[in-house]
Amino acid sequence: MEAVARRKAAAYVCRSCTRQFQRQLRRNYSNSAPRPDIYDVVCVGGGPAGLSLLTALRANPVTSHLRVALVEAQDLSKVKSWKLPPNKYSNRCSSLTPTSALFLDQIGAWEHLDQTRVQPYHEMQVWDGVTDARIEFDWAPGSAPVEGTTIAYMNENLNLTSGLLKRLEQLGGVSVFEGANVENITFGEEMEDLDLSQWPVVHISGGKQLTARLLVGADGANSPVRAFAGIDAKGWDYNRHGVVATLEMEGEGWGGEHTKIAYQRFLPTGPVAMLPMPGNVATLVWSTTPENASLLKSLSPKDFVAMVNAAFRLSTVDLAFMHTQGTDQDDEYSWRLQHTSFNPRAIPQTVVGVQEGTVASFPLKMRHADTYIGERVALVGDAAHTIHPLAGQGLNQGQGDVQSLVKTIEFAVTHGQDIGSIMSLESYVSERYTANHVLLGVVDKLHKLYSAGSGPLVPLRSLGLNAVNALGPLKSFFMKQAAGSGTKIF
C-alpha cells in the first residue's frame, strides 16, 4: 500500500513544476556544452577581395566594432613579409583603375603599398592582328578626367595582398586563422536563449569552429561558400590558357618614363597583351589555344623571347607557322622579320629577356553565380564571377564587390538591421550584379568577335575600330570607362 501511495504521488507533480525541471536540465546541459565562437562577419579567403572588405569594415567608424575573422589557407605571415629585388617582378600581376585606388587609399591600405613596383600607364594601343585596323587611347588635349591621365596601375597581387595585411594589421581588431582550410559548412544549433540553426558555422583545420551573422566568401572560383549556400554559378570554358611571363625591354617605352604605354593585339586564337612595370619591365598575358600554351612554356629563353617579340610584329600566318616548330624560333623569327614591315613605334620595344621561372599558364573561363547573397551569406571577386582577362577588370570588379557591400553593411549597422538578413543584402545584389553581367558580357563577345580569322565579321569589327579612333568624344568615353572615371552606364 505504501508503494502505491509513493506512485499515486509522483503521478501528480504539478506541470508547472515539470517545465521548471526541464529548463533546468536544459541549462546544466548547455552549460556543459561548449558555447558557440560568434562573429558578426566571418571572410572565407584571404585574397585581394576578402582583404580589402575586412580593411574597409575596420577602417570604418560605423563598423569597426563589428567583430570579424578572417580564414585563409596559405600562411600570410609570408605574403605580409613578401619582398623581391629591385630587377625582379613576379608574373602575376593585375591593373588597378584609378576608382580602385582611390577606394584603397580611403581605406588606408594604398600608402602600405611599395610604390616604386607599382606602375601607372598613361595610353593604350589596341589592334586587330588580322587587319591591322587599330584603336589608339590617348587623351585628348581637355578630355582627361580631373584626377589626372592615368588609365590604370600595374601592380603585382603580392605587393597589393601584402599591404592590406600590413594595414589590417595597423588597424587591428581581426581574428585571423591562417594556414587553416575549411573542413566543412554547416548550420549552428538551436539553444534556449538563442537560435542558430540557421547560422552558418565554418569548421576549420585544427577542431576550431566559427559562427557567423555574415558568411562572406572570398574564396574563388570553386567557393566552397557558394557551394554551402546551395547558389549555382552557370558559364564555360574558353579552351584558353593566359599564358603570363615577366619580360624585359630594350629600353623604357616609346614614351619614356612619364608616359608609359599598354599594348594589346588581337590574334584568331587569343588576345596578346603587354603591360608596363616599372623601368624597362613589362609583364606579359597571352591569351592562346592550350596547345600553343603548352610550347611557349616549353621553350628556351632565347625562342620564347623571339615568339612574344613575332606576336606583335609578324603576321597571323607566320606566327602559327612558327607555333609548329619545337625548336629554332629564334632563327626564324629573325628571318621572316626581314620580309615583314611595320611601325616600330605603334607596338612594344623589343623584347630582349625573360625573367627566370616566370613562364606560366593558367586556363581561362567565364562564370557568373545566380546569386551573390543567400541567407546570412554574401559571395565577392571571383566566388560571385570569373571574366576573361582581356580587358584587365577581373580585380576591380571584386574591388567594386567589396565597396558595395561594406556600404550595404555600413547602412545596416545605422539602421539597426541584421547584416546577415536577405532585406538587408538586397542592396548589394541590385547594385553589382547588373554591373557585372554587362561586363562579363561584353567581354565574352569580344573574345568571340576576334577569334574569327576569317569571314564578314572581320571587316566589320575592324570598321568600328577605326571608326572609335576617329570619333574623339567617343574614344574618350570609353577611355573614361576603361578607367573608372567615367558615367556609370547601367
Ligand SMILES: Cc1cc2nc3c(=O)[nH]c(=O)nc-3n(C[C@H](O)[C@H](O)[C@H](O)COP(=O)(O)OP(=O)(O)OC[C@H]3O[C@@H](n4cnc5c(N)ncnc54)[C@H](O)[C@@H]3O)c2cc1C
Given for the second form:
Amino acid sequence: MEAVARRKAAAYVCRSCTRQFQRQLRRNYSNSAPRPDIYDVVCVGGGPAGLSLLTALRANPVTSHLRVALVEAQDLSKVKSWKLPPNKYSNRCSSLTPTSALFLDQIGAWEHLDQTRVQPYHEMQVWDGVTDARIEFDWAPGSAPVEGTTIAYMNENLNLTSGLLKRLEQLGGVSVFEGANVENITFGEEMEDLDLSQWPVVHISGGKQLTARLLVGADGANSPVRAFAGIDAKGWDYNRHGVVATLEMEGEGWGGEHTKIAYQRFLPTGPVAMLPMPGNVATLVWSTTPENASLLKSLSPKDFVAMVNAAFRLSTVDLAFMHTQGTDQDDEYSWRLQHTSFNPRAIPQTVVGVQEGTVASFPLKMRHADTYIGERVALVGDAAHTIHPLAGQGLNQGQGDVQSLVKTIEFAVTHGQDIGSIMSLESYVSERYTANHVLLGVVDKLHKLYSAGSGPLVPLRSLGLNAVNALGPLKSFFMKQAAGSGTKIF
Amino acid sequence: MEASALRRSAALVARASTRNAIRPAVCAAISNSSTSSTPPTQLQTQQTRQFSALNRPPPNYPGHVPLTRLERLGLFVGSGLISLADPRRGDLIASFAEATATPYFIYRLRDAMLSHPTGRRILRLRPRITSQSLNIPYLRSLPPNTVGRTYIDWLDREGVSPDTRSAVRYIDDEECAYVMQRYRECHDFYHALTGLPIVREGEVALKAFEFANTLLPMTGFSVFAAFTMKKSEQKRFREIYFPWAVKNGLRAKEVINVFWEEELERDVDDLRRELGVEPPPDLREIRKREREEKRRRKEMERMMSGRSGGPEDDVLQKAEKEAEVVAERVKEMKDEVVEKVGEVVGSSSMRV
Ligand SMILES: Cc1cc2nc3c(=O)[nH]c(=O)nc-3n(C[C@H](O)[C@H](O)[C@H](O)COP(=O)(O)OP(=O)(O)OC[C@H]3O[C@@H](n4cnc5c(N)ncnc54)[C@H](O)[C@@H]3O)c2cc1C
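To complete the pair, please output the form predicted in complex with this ligand; the form predicted alone was given just before.
Full complex below, order starting with the chain above.
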C-alpha cells in the first residue's frame, strides 16, 4: 500500500517534491536565470472548459495533489460575483445536456449554479421554414427514458462559470493568474539535473513565467496554446453570424411552467432558435448572414421584436423583404400576419419585448484541430473544435473533453506515467477525436442541407424530417441522443 | 378554287360580327362576364381542410367558391374541354386559368409581388382597375406618349372597356385571389405597353410574353392556340413574335409589380426602358400591309390576264354566299354542342 503511494508520488511533481526541486535549483543556479516555477498542469483559459477541468482535477482525490495554475485574461472576481436581478438574463446561454449536468454534479459544481436561473426543457419543435415539414420531439407515452424527460437545461454561461469558480474556491489549491494575458509560450532550458527543453513555459503579462509539465489549452477558438503547439485547425467560416438576445414572452410557454419547449426553424439564411428560460423569458440564437445580423442589431426594440416574431411565422419571402427595410418592420409584420396562416400552438408564443442591451452577434465557424495533443500539450473545448451552434453542442463537447482528459490524467497518475507525455495523452485523443468529428460533420451537413432555399434537396429533406417524425422509435432514438442519455455515438 | 372561296367567306363572316363579341378566346380568359365583384379585401380563416360537397365551408372572401379536390379536377377538365371547343367562353377560360394556377403558380406570382416594394404596396392597398377608378376623360386629356394616353388609345383602337373582368372564384387563398384579379385587370395595360392588338395573333404573342414573365400555366397553354392560326400567321409568330415574347418576357422585370395607376402620366417609352420591354413590330400595320400587298397582287394578276369581271366572278360571288350560310350553320351547331357539354359538366360537378 505504501509502495503504491510512493510510486504514485514519483510519477507527478507533488508539492513537496517541487519545493525540493526548487531548492536544488536555487543551489545550483542561484546567481543565473530565475528559478523556474513548475506546475503539473497549467490551464490557459478560464471559460467553461478550463474551469471545469480545474474543478474536476481538484475534486478528484487521485489528481488533487497536482500543482495546478490557471491563466485567464478576464477579471474572474467579476465573474464569481456575477449577479443579475431575477427578471434579467444574460444573452449568452447554452443548453447543457443531462450528461454534462451529471458531470458537473459529480465534480460538485452543479449545486453552486443558481438553480432558479436554470431552465430544463422537455420538448422540441423543429421545422423547415421553406416547406413547413416538421419534427416534434415530445415524449410519447411509454417512450420516456427512466432518467427523466429533460432534453437539456438552458443556462447562462456566466451562471456556469460563476458556479464553477465558487466550487473552485471551496476546493482551493489553484494558483490563479487572472487579468493576465498569455504573451508568449516558449520552451524551458536544459539544466544539469532536469531537462526542461521540451517543457512549455507560459509568459504572462507582468513578466511572470509558468513552466508546465502539461499545458492545457482551454483558451477558446483562437487558442494561443494551439498556435504554440503548431497544431493546425482546419475548417471554414460559414459567413454567418449568430444573433443572440434575451426576450420577454407573452407567457410562460404553451406547456406552462413544467413542460418547457425549445423551438427551431430552419430558414434559408440559417436556423433561428428560441430556447426557454425561467418564467416569461426566452433566449434567441439566430444564425443569419452578416448583413442581416448588422441590420437586426440596428433596429429599434419594437422592430427587432417584430423581426423575431416574423422569423417564426412569416414566409421566407416576407422575411427576405423585411431585411431590406431600414425601419418599420413592426408595421409590415402586423400586415403580413393577417395574410399568413399557421398553428399558433406549434410555434413559440409571441415575443413582447427585448431586454435592453442584449442584442449581440458572433461570427460562426467550423474548425477542428488536426489533433488535440502534442508533447506536454492538450487542447479542450473551443480550442480543439468550434461547431455551428444549431445543435447547441459546443459547450457540451467541451465538457465531454474535460471529462475524458481528467480520466486520462487520473490513469497516468495511478500508473506512474508522466502526465505530459504523448503516450499518456494518447487515450484522450482516441476517445474524443472521432466522436467530436462525427458531431462536427453532422452539424455542418445539417447547416448546408438547410441553407438551400430551393432545389432538389428541399423536398428530400422535408421527406426525411417528416419520415423521422412519423417513426416513433427512430425519433426517441434522436431525442435520447440529443439528451445525451442514449447509446453514445456522439 | 372553291376551297379558297370558302375560306375567304368564312373570314368575311368573322369580320362582319361585332369586334367585341369575337374577342378571341385567349383574351376573353382575362376579360369577360361583366359580373362586377367586391374586391377580396377581408381575410377570413384560411381553408385548407378537406371537405365534401355536402358540408362546404364558408367562403374565404366574397365570391369565393371552395371546391373539393374532385370538383377542382372537374373544373380543370370541364373548363379546359369547353374552352378548346369554344374559344368565346371566356368565363370558362378564366376558370381554367384558376384551376391551373393553384396550388403552385399563383403563389409564385404572389411571392414575386411580395419580393418587390411596389408589389407589396399593391398587395397592401389592393387597388382595382375599372372605368370608374381610372377616370377615362382624364386619360384622354393626357399628352400622347404618356402611359395613360397610350392605354386609352389602345382601348379605343381595339374597342374594349376595362370593365369586362370575371371575378375570381376558385382560388382558395384570398390574397392569391387578389393577385389573380390584379393580373386580369392589368392585362390590357400589357397590351398597351406592347401595342399588341386583341386579334388572335396578337393575343397569342402577348400570352407567350406573359408566360415567360409570370409563369402562369394558363398563359402557357394559350400559346397552343398558335396552332389554330393561319399558316402565314404561324410563320410570322414563329419568326417574329415568339422570339420577341420569350426574349422580352424573360428579360423584363416582373410586370405584375407595376403600379399602373401611378404611372399614367409617365412617358411610356421611359417605362418600357425601365421594365426592359421593347415593343414588337406593329402587328396591325404588318397585317394591313400584307392585306394590301395581297390585293395588289390579285389586281396585278387580273390585269395580266387582261380581264375585269366576267362569268367567273359571278360564280365566285355565289360560292361566297353559300359559304356564308354553311359557316353560320356550323357555328350554330357548335354552340349547341358547347351548351350540352356545359350542362353535362355542370350537373356532374354538382353531383360530386
Ligand atoms: C451564438 C452562440 C451560441 C452558442 N450556443 C451554445 C449552446 O446552446 N450550447 C452549447 O453547448 N454551446 C453553445 N455555444 C458554444 C459555447 O459558447 C462554446 O462552445 C463555449 O463557450 C466554449 O467554451 P471554452 O471554455 O472552450 O472557450 P471560451 O468560452 O471561449 O473560453 C476561452 C477563455 O480563454 C480566455 N483566453 C483566450 N485567450 C487568452 C489569452 N491569450 N490569455 C489569457 N486568456 C485567454 C478567454 O478570456 C476565455 O475566458 C454557442 C456559441 C455561440 C457563438
